[in-house]
Structures are given as structure tokens and as C-alpha cells.
Amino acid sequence: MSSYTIALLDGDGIGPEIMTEAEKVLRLAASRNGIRLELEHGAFGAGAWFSHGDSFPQATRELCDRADAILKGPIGLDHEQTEKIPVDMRPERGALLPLRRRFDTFANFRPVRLAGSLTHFSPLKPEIIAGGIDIMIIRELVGGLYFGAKESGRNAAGKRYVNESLEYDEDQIERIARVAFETARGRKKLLHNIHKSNVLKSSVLWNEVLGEVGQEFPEVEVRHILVDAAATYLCLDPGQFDVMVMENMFGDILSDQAGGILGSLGLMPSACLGPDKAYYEPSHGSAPDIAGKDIANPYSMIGSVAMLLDMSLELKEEAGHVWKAMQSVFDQGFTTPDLTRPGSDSRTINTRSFGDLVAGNYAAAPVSAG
């Protein structure tokens, strides 16, 4: 019997509730396929610093060190709570980053899906989305101006200020490219590099390294474009796109406007892959006005679970098996409250009802086979 262990970060305000859903999905594909998980909670976020006086605690980065992956729920609370954090220890300085900095988790990847039957959930019009929406975002995560070195503090004329240095190598550019590459190749074999040269040598650079990669994937069509051009065509035209590569600071803003055309962070998951380790999480914050309401949409965190089958446990079959319990809920004619729109018929459900009715479907999928 194979053996895993997968650390649970449940994070801050919904994190928890929506854990439980994907918790459930979790321990029903073990036992589809008779693996024995070893499910280990860890404390992460601003709840952590509260509780533990560390956004990342000590025993939670050995949890991550000895975990096969690792599953997060988002992070952050409320203005007021968050000013009574140290600057360096909030949510994001204090643990994301540091995460992802721990497992060099490089690339990550951000689906945008929305069948052809769900397209009523998009604010764009029909005519533009009539079949649906595919694409996938990978975006380069441990480098550019977030990872940059930071200072802040008064010039010479007594003036506050700060500098922060946008910063990549070509060792960074070609592995994120050959993601891009390899992942374009398994599917349209179209590959949009977003970038921002006219204006930027982080970019010129970028587009060097890509062009140099893509010599070794002549069967994949490279189109460039400037990334306010892609904003506007996510918008105009998203049925242009397949793979999208970009650097950090592009991918955060355009992944979540990706998630605006499709009605909701809620359905956006998300991987971030390193040389040795992965985790998965939601791509939408913690809503933490929302927290223990059991209003919360769990898809990202389901979907997230799907991608973890699949690039971690190796359980492909199983991670489409998941895709499509989630689906079937919408389908069935069921909506969860931030995607519920005036006139629907839809019937809204909570968030544990929403994963029952995909752990329901999902164990109604066939077993694979092996």
C-alpha cells in the first residue's frame, strides 16, 4: 500500500471551513485506491502569529520538510487585526513567501476553467464565451519584484522613500519557459509569452531566454504580447488563449482579473510546483467577513486537491474523476452564494453542502483501473 503524507494548512478566516470539504474529497480518493494518507494540521498565517507568535511556526516548517505536499487554505484577516502584526510578520511576508522561497516552488500554474454550461456565471457577454473558457496561466513565483531586495526609509532631504529591485537571471527565465513549453506541447501547442519590453529589461531578457528555450519546442507557436494587452484581451477575446506564461508580478494581477472573467476567485485553483515538493492552494483570499457563515465556495480548495492527485500522487484519472464531481454539482442545478445571480433558478447551497454533493458524485465516478 502506498503511504503519503500531505500537510494541511488551514490558514485564516474561511481556510478552515473550505479545508474540511477538500479534507473529505482527500480521504475519499485514498480509500478509491487504497492508499494510506497521513492528513497533518499545521498552523500558517495570521491565525498562526496570534496563536504561535510566528506566521510560519517552527513545527510547521518541519510538517512541510517531512510532507509528500502540502494543501493551504488562504490567508490574512480583516485591516484591524492585520495592524497588530509586525509589518515582516503578516501573512504574506511572514509565511507565503517564505513558503515558496523554503520549496523554490517556481512555477506555478492557475487553470481558468468554465465549461460551455456554466458560462451564465461570467460577467462577459455570451457571445464572446459561447464556448466556454480553458487556459491555463503558469506563472513564475519565486523571483521579480516581490523576492527583489527591499529598503525603505528618509534621503538625504529628509524625504521617506523606497526602492525595491525587480530582479532574474536567465537560470530562472529558462526553467519557468521550459514549464511553459512542456505544458503548451500537451495541449494546443500555442504558447502566449506576456511580457513588457517596450518598457522594461526584466522583460527583454525574458523574451531572450524564452526564444532560446522555444528553439527546442519547434511544434510550439509563440505569440507575444504586452501584458495591458493581455488585460484588455482577457476581457475581448479569452478564447485567443491557452497557455500563458509570465513573470510574478504580471501573473498575480492577471490570474486574478482570469478569475474576474469567469465570476469568482472561487473557482481558481492553483499548484506551485518546485524541483522536490508542491503545494496546492485557492487562489482567493480568506474573506474573513464571511468566516464561519458556511457561505463559503470550496471549489478552489476541491480543485485544488484535484491538481494535488494529479501532478503529486500521480492520479490523473482520479484528479478528472474530481473536475468533474465539481461540475455535476452546477449542473445539477446547484450554486454557491458569491456566484448566485438575480433571476437564477439555480438553488443555492452552503459550503457543506456543496462538498457533499461532489464527494457524492465523486464516489459515484468508476475506480481506476491499477
Ligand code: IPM
Contents of the next structure:
Amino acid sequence: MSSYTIALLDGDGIGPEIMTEAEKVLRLAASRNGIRLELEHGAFGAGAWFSHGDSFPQATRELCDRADAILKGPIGLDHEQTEKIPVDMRPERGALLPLRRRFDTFANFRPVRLAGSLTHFSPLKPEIIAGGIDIMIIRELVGGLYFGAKESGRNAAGKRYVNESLEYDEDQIERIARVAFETARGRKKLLHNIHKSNVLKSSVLWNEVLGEVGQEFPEVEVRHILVDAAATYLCLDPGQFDVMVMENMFGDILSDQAGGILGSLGLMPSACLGPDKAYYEPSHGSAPDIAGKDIANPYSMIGSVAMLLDMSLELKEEAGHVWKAMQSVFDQGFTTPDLTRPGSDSRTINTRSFGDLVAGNYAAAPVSAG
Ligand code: IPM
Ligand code: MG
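Switch from the form predicted alone, shown above, to the form predicted in complex with the named molecule and output its structure.
Let us now look at the entire complex, which starts with that chain.
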């Protein structure tokens, strides 16, 4: 019997409640496939700072080191709580970026999907997204401005100043480009390269290296598009995109915009892959304003489980069943209060019931022979 350890980092805000639903689905996947899963929770985020004096405590680092994969909830608390934590130890700089760096999770997959039957969630006009939305954003996750050199202080004129650099070397660009081309080859063979080479030298090198890698993938068509124009086209005609690849900061911004065209960041799971380990997380924040109210949709967390099954446990078909199980809950006319639109005739259910319905649908899916 295969056996895996999965680290569960519940995080802050709505993290624990959506993690509970994700855990149901993980356990079900294990029992359906005769797999032994050790699910171990670790403290991570702002809450961990208050309970352990460290937003990424040593025990959690060790748990992540020995885990086969990591499932992570959103992090961060409200402004008032955040202000109590020293700036460099706040959960983004103190936990999330160190997690990404520790496992070198350079390839961030952010699927942007809306089935044709769910287009009412989107703020875009029906004629723009008639066929639904299906884009894979691939974001470089451990380079660029996020991890470049930083300094601040007073300059010669006594003025406060700051300097942050956007750094990439060719190896960093090459590996993410390769991931993007491989992904595009497995889909529609169309890759949009998002850049800003009219201004940034980093984009000039990015495009050059991407072009070199592209020679190994002659079957993939590459379209180069400036990041600002890409932002516009995501609203005007998202159907033109299939796989999009971009550096870290562009990916942070465009992936949130992509959540916007779906109608909610709550519909954005993600996978962050490194050479040896991967972690999975919703792309959204911890929504402290609705935490504990049992109204957050667990879609992004359960979708992250689907990606974990697919990419870390090699259970591709099971992952497909989980996606379908979630879709069916919406198709059955249910939604959670955070996703309800004025005038919609969806029936509103709580976080736990949504998770139960997903698990019920998934349990009814056929178990594959292999
Ligand atoms: C994301 C988030 C993070 C990022 C924050 C929480 C540091 O916005 O994963 O998109 O900027 O990468
Ligand atoms: Mg972001």
C-alpha cells in the first residue's frame, strides 16, 4: 500500500474551516485508492506568530521537510492584529516567502476556469464568455522583485529612499519557460508570453531565453503580449488565452485579475511546484471579515486538493472526479453566501454542507481500475 505524509497548514482567517472540507476530500481519495495518508497539521501564518512567536515555526519547517506534499490555507489577519507583528515576521515575509524559497517552488499553476453553466458568476457580459473560461496562468514564483536585493535608508540629500531589484538569471527563466511550453504542448499548443520589454531589461532577457527554449517546441505557437495589454484583453476577450506565462509580480497581479473575471478569488486554487516538493494553496487571502461564519466557499481549497492528487500523488483521474464533484454542486443549484450574486436563484448553503456535497458526489464517482 502506498503511503504519503501530507502537511496541512491551515493558516489564518477562513483557513481552518476550508481546510476541514479539503481534508474530507483527501481522506476520501485515500480510501478510494487504497492509499495510506498521514495528515499532519502544522502552525503557519499570523496565528502561529501569536501562538509560537514565529509565523513559520521550526516544527512546521520540519514537518514540511518530511512531508511528501504540503496543502496550505490562506494566511494573514486584519490590519489591527497585523500591526502587532514585527514587519519582517508578518506572515507573508515571515512564512509564505520562506516556504517558497525553502522548496524552490518556482512553477506556480493558477487555473482560471469557469464552466459554461457558471458564467453568471462572472461580471463579464455573457456574450464575452459564452463558452466559459479556461486559462492556465503559469507564474514564476521565486524570482523577480519578490526575492531581489532590497535596501532602504536615507540618501545623500537626507531623503528616505528604497531600492528593490527585479532579478532573474537565464536558468531561472529557462526552467519556467520549459514548464510553460510543456503545459502548452499538453493543451491547445498556444502560449502567451507576458512581458514588458518596451521598458524592462528583465523582460528583454526573459523573451530571449523563452525564444531559445521555444525552439525545442516547434509545435507550440507563441504570442508575445505586453502585460498592460494582457490585463485589458483578459477583460475584453479572455477566450483568446490558453496558457499564459509570466514573471512573479506580473503573475501576482494578473492572476488576481483573472479571479476577478471569474467573479471571485474563491474560485482560484493553485499548485506551486519545485524540483523536489510541491505545495498547494488557494490564491486568495484569509478573509478575516468572514472567518468563523461558515460562509466561505471551500472550492479553492478543495481544488488545491485536486491539483495535489494530480501533480503529487499521480491520481489524475481522481483529480478529475474531484473537479467534477465540485462543478456538480454548483450545477445542482447550490452556492455559498460569499459567491451569491444579487438576483441569482442559487440556494445558499454553508461551508460544511458545500464540502459534504462535494464529498458525496465524489464518493459516487467510479473508482478507476488501475
Ligand atoms: C499570492 C499572494 C502572495 C503573493 C502574498 C500573500 C505574499 O498574493 O500568492 O498571490 O504576493 O505572492
Ligand atoms: Mg496575489
